[in-house]
Structure formats: C-alpha cells, structure tokens
Amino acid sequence: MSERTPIVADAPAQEIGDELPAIDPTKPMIASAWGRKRSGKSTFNRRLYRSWPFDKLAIDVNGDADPGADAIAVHQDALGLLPSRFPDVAPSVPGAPRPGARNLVYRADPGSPTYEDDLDRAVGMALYPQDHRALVWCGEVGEFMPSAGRTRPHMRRLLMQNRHYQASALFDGPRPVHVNKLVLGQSDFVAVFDLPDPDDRERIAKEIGYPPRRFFEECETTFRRGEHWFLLWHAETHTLYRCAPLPPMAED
C-alpha cells in the first residue's frame, strides 16, 4: 500500500508511512471488511485470500468472490451434501506451506432450500480435521447468520474457536450492525471502506474499543481522500491505520 497512516487513541493522525503489520499465515487470524458495494473490501479479501499459501476455501453466494483462476470446484454428493471435512487431507509440515495447497470454491445456491445448512457446512470443511490448518473465505457474511441471534453451529464455532481448528477466516459486508457481533469482536485486522452509516461505524468503533466520536472523524476524513481509501484496524496494537487505495492486482 503507496501510504500509511497510523491512528492510535491518544495521539493525533501522523504521516510517517509505517509498514502495516504483516500477517503470519502460520497463525490462525480473523479478518473483516465493510463498505458499501463496489467500495474496496472483496479487493482487500480477495489480495489476502489468494496470497495465503495454506489450504484455502472460498464460499461463493454471489458469483463475485473471483478466488483465481486454480480454484477447484466444491460439489455435493448425490444427496445434497457437501464434504463434512477438508478433502484429502495429507500431512504437512508444521509452519510450512503443504505441498500442493489447495485452492477450493463452494458455489452455493440461494435458491435452494438447504441454503443456510449448505453455507454452514461448507464452514465446517474449513474446521476439520482439527488439525488441519486451513483458511475460509465468507463473503457476504450476512448471508452466513441473516439474524445475529440465528448464527450456525459450525460458523459460531469457527467464531469463538477457531484457534483451535487451526482456522483463519475472511469476512465481509456492507452492514456489520446486521452480524454478530462476534465478527467484529473476533477480528485481528478490520478494514473499513467507505461506510455512510453512522450506525454502522458506531457498532466498529464500540466493538474495537475505539472512542465513536474519534472514530466518526477518521472515517470522514479517510472517505473525503478519494474512492477506495480505507481503515486498517490492527487489534493486537490497537492501532488504526489510514491506508491508500489497494493497486491494481496482476491479472492470473
């Protein structure tokens, strides 16, 4: 990213072009983007979901997630269910890349009536087997729990747990105020795109710990910069970052 701003909640905006905190693949994360459609965040997902150099997943509910071009499609059996664990699974070292990671895509179909069961199960091939060390792409997780108080046992457990499923997860949305408020709580990096609703980012500011008022203010002083400019919240410094727009990435 061409700048970087760090933002922490007892100073003032600086311009020093720190590097952004680099994420260990080795260690299981969470990661969350918001904004309104077409703002940044399935581009902010999608850098991170195809550089990852484990076994990965990407759950399709729109046609939009473009995983890359080595994606191998995900299909269920003859009775309308997908595989309870991550295929084929063969050892690997720890902290190294398996050999031949697998890049995986599960496109479901909203109109089926299994819809919400599918997208839960396809959650649940990223879990096990437990110690598999795997990485799953949710795009648009309102989908995933259309009521925060109906959240799925596979996708709460990824939630609360998913240090010890060796998982890490990508989320995103437009509305995190419609979400449970796990995603928010749970993430070690949160991206904020252009997001209009002042419920929306009071429900960020609330869950990342950060002052809403202060909070308000970064975000319109980042939206004001120009399309695509973003906020990376970092929640193991509890520092916040004002980053430029994402570069155009090389096509496959």
Ligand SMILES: Nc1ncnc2c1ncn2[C@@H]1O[C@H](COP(=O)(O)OP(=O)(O)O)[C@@H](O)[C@H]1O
The other form holds:
Amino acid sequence: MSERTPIVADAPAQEIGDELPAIDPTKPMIASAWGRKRSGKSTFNRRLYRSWPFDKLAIDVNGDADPGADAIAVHQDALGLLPSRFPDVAPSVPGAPRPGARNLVYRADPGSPTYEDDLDRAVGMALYPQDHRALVWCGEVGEFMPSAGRTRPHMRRLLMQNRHYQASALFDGPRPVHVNKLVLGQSDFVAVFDLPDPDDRERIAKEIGYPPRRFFEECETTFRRGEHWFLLWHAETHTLYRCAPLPPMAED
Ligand SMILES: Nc1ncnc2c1ncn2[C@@H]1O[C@H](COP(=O)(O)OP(=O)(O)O)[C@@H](O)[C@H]1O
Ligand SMILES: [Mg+2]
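What does the same protein look like in the form predicted in complex with the named molecule, given that the last one was the form predicted alone?
Below: every chain and molecule of the assembly, starting with the one above.
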C-alpha cells in the first residue's frame, strides 16, 4: 500500500523558486524539456546531466550540448560503426571499488547517410550492457524520431523498458506534437518552458493527465513572469511546480 497522501492531479502549480526537487540517480528516470528555441531546455538538461554521478553519454546533434570539459568523444570505427555497448565497462566484482564515472559525448553528423542509424546505435550504448547504469542525453529529440511511426529499435526499447536496462534519459524538443507520445508518457519529469502553440500545451496536458484548460492557464501565468520561467511536472507525485529561472551553474 502506498503511504503517499491522496493525489490531487489538478492542484494549482506550487511555487518552488529555483530549487528543483531532488532526483535519486540510483533509480532509472526519464526527463523531457519542451519549449521554443532559446527558452532554456538545454540549460535544464545540462544541469541534470552535469550533476549525474554515474556513467553518461551526451548525443549532440547540433553542437549545443556542452556536456562538460571532462567529456570524452566517442567515434565511429573504420566501418562507420559506433560501439554496440557503453565502452570499457569494468566487470562488476563484489566489494571492488567502482571505477570513476565516464562522461562521453557522441557528436553526430546530420549530413551522414547513416545519420538515423548512428543516432540509434548511440542510444544502444546507454542500454548495454543491460545491468550497467547509464544516463543518455538525447538533445533535439525530433532528430531521433522524425515521426512517431519511425521510432527506431533502441529508442523504442529505451522508452518502453528503461528501468530494465538501468538506463536514464534526458530529452528536449520544441514541438511535443511532432514526437512519439511515449516520450511524454514515460517522462518522470516534464519541464515546460515557453511553449506558445496551444496544440503543444494540450498534448502535454493530456499525456500527463492534467486538465488542459487549467494547464493552459498555468502556462500563461508562468511564462508571463519572464524569460526562462518554467513548469515542472513530477509524475510520481502528480505535482506541478512553477519554477524560477535556474541560477547559472558554478562552472559556466
Ligand atoms: N535560467 C537561465 N538564466 C539565464 N539565462 C538562461 C537561463 N536558461 C537559459 N538561458 C540562456 O538562454 C539561452 C538559450 O538557452 P538554451 O537552454 O540553450 O535554450 P534552448 O535549449 O531551449 O534552445 C542561452 O544563452 C542560455 O544561457
Ligand atoms: Mg537546446
């Protein structure tokens, strides 16, 4: 039996300033951030990514990821293939100290004839080995699924079974209506930055189960506060938060 207090799925947004709710990185999770260009999506995901204490991979499609100075680039081999699993995973030996977490970045080439396959193979690096805990940041989620019907195998597996693969994921995109509904449906956290199109707002409201008209009003109230204000939905507790712009990160 759950000990949680009863859920009120349409409670007004709670004001929480710029302190994000704590995220337990030992539990696989999915976060997605939505909003128009330059609204703050990548800044949100970068904050989660940089604070992630375990192995992680940023898949950078437009050079915007900035995954940190310690990020090591992953390259395709002579046959043009990426590793099929997270590279150099040490076998787990009971009691042995954990090797330091690796921060990898794959800079995809949108001009490559194998671009879509490359991206999906990169997603596979976060899935395998299956018992290996990793976070993958898929910036510009639309690149990974030009339409919902074309969601590729590793991405589909990530979306549907991330917990069974110890995989966590960060997504960002400008237009939720153009992306497989599973991304929203499977998100433990949904960050909503300035999102002007009513269809996009409605899509999010319906997928998170919040009354669309009320969600629209919460969007208006939040975005009127100023640039980079956002709403944050926490699926587990069915709580909507109103968040002030995130403060700059120390290393920026
Ligand atoms: N909380 C914030 N406070 C100040 N500037 C911000 C904040 N969030 C984003 N910015 C700035 O806005 C610009 C766009 O942010 P970014 O996260 O890259 O947007 P998006 O990914 O939505 O296109 C960047 O120059 C970034 O530094
Ligand atoms: Mg961005």
